[in-house]
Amino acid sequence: MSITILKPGFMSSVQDLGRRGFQQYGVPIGGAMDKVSAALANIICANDENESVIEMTLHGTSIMFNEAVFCAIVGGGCKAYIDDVELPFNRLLWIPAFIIIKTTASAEGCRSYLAVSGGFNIKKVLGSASTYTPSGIGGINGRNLITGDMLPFKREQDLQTAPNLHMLPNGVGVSHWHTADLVEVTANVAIVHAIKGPEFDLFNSSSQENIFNSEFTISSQSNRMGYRLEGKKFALEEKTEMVSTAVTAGIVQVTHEGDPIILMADAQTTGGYPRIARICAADISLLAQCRPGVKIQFEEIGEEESLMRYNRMVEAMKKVKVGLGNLD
């Protein structure tokens, strides 16, 4: 009862959706960088929405079934295909022993999570199987999947428990209904919200403008730490000294040469940089289905805007969890 990675794409990596209550002793959150998504494919497979999940950066992942099972594919970034026949996102799938998928290329989004029913079996560290890549924790020993890996199920697959599936000639049975896209997929200019950070008012009236006046574009030196951007520069009104504070997933801090960087799933716990703004918690899962090269722009918004696009987003997931709860 298991997979095996054949090919590891791009970067493939254990996650979840994050060990929670270490940041006091310098443990990053960590987990998917879209948890929405990685959420909506347990979610689709009848799972706790907090079990680990194989998150697939943009293509050319290539993994084996030793053994039917129920699964399902949420996110962009790439498409999967089974014997050269697309399989359909955001639905129930079966797929019989001995399958394997491939994906490639899509025009849009980063970041895909692989599910399957029952959950993998996967040892939890401080409470979480998420890979932490630089302290070497979580997932396959710690570090992002490579050709070889074999991830247990935690149960056997019961073909008696399928919904009305309709059946591929391949085999392959997909669920008649599908659920709705919760995260928004763009390879033009995002928009993302943005409340003014700590430090705002430390800045320069020019980057306080520009801050939520300009586009950027996510740079290639980005990752699961952070997404560092190219645009404008941006300067402190006086130079000062900062004192490292709390920091995590969403923050955008400015370096010494003026660049921001918006801190991504596996940032630091602290930081010393200024904080220019903070990024909407919805919106962080649109930011992880940001690529290298796609453009951004902050849109300013205050914390009780913010706080109502959170329980948004909750709230069409609570739908989506009763919606499916009721096709039993």
The other form holds:
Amino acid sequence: MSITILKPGFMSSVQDLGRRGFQQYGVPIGGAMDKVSAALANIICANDENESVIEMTLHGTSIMFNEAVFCAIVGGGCKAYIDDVELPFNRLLWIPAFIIIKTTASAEGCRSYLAVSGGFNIKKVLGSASTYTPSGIGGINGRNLITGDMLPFKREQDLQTAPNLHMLPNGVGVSHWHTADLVEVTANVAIVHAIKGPEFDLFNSSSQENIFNSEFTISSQSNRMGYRLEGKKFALEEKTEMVSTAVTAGIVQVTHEGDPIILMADAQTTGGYPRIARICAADISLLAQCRPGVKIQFEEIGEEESLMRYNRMVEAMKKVKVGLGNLD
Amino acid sequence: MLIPRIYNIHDQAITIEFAAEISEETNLHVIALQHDLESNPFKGFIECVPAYGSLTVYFSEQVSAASVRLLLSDLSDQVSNTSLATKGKQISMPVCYDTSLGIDLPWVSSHLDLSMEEIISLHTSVVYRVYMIGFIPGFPYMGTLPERLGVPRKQTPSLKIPMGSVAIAGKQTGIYPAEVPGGWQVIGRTPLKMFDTTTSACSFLNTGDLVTFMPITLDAFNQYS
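Now that you have shown the form predicted alone, what about the form predicted in complex with the partner chain?
And the full complex, kicking off with our chain again.
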């Protein structure tokens, strides 16, 4: 009742939808970078959306299935294979025992999520299974996955309820249905909707113009805490020392050197840099699918539109859930 | 009190900022509002993050951002006096100021032209308020440092500051709960665990706590562990 990590690839870790309620003690929300895809993988497996999943960054991951299992892969950044048979994403998969899934490079996206039916049996720390490496908590011993890690399933797979699957020659079952792709994945220029940040007015006029009128490249110095952007530099009209206040994923802060950083899932809970913009919450998953080198352009929207886009995303998720519930 | 500024930092997180300054009065107001919200949470309320002069409220899609804004604006007007009187824990923290642990103590001493003994007696002479927890899990931002102890941050942050390091910068003092890079000047180390997920609160200190430092010898420090 488990899988074994044969190779973690670029980086793989256990995540769920994050750790809530401990930010006042400095504990970040964390969780999957692309929470929409992580939730979708769980929904396909008929799990609670917040079940733990494996977040695979780019490719090179190799996983041994020690037992037959229902699972799903959602996201981007890789293609998944069993020998030379490519596995479809966004579908329920039936994987027989003693099979190895390997991921290889794809042109688009950055992170993919593997969920198994019933979920992985991972001890929660502060209410979440999410791995947060700076404090060494969550996941397997608070670290990213390494070769040899074994992740047990929560429960035995119920073969009796196996839905009507299309069987591939290698014994792998694939559902006829698939869910919609809720997160757009791009290899070129990603349009990211953004709202003026709390300190927008403190920036000089060229900074105010450039944030919405120029292109930025996601730097290779990007990680789960934040994306560093290369492009135009920013400066305040007058130098001011800020007093620390709360920050969260989606905030675009500007360092003293003038470089913008978009805070991502493992963002620290508070910060003292001026915030020139914030990303519409509905676009954070899209950003999570942008790898270093991808260009992004901020398109300015207002508070209302941001909220509307967010609600639209929530509705789309609900629709998928209802749709799958009606499938049996 | 000034009219607070209310703004979104996320579609599901709103900050109410009373003042962008370090003041005890403002911080008390922040904590009082936090207590009011936590003791009587609205539908969809997830959590609060207090900072020096602001409180940020996280909520779910069960509630609209507009109604949270309204609620915060109303509540901030009538923060109850009973909450304002709420006091944090009073804690005496053992700190070893031996230069093998307080590695920047000699630099601070020459920079301020004070003997190491004078620095230790100044650092242990006042009661510090925990204004907020942030930066990394369990890191307390405490003030206010005696004026004579004001030192700048390091030009280049150290790559590794040991766990438990007690450090100073500007008007503040803080404690590193884990081994991380950092830019404050390290003058001592506490043997206490600042962040521990096996305890219910996980952070040893909380916003609003009042802290004094008690000097201990290197022997006493080693006996703790």
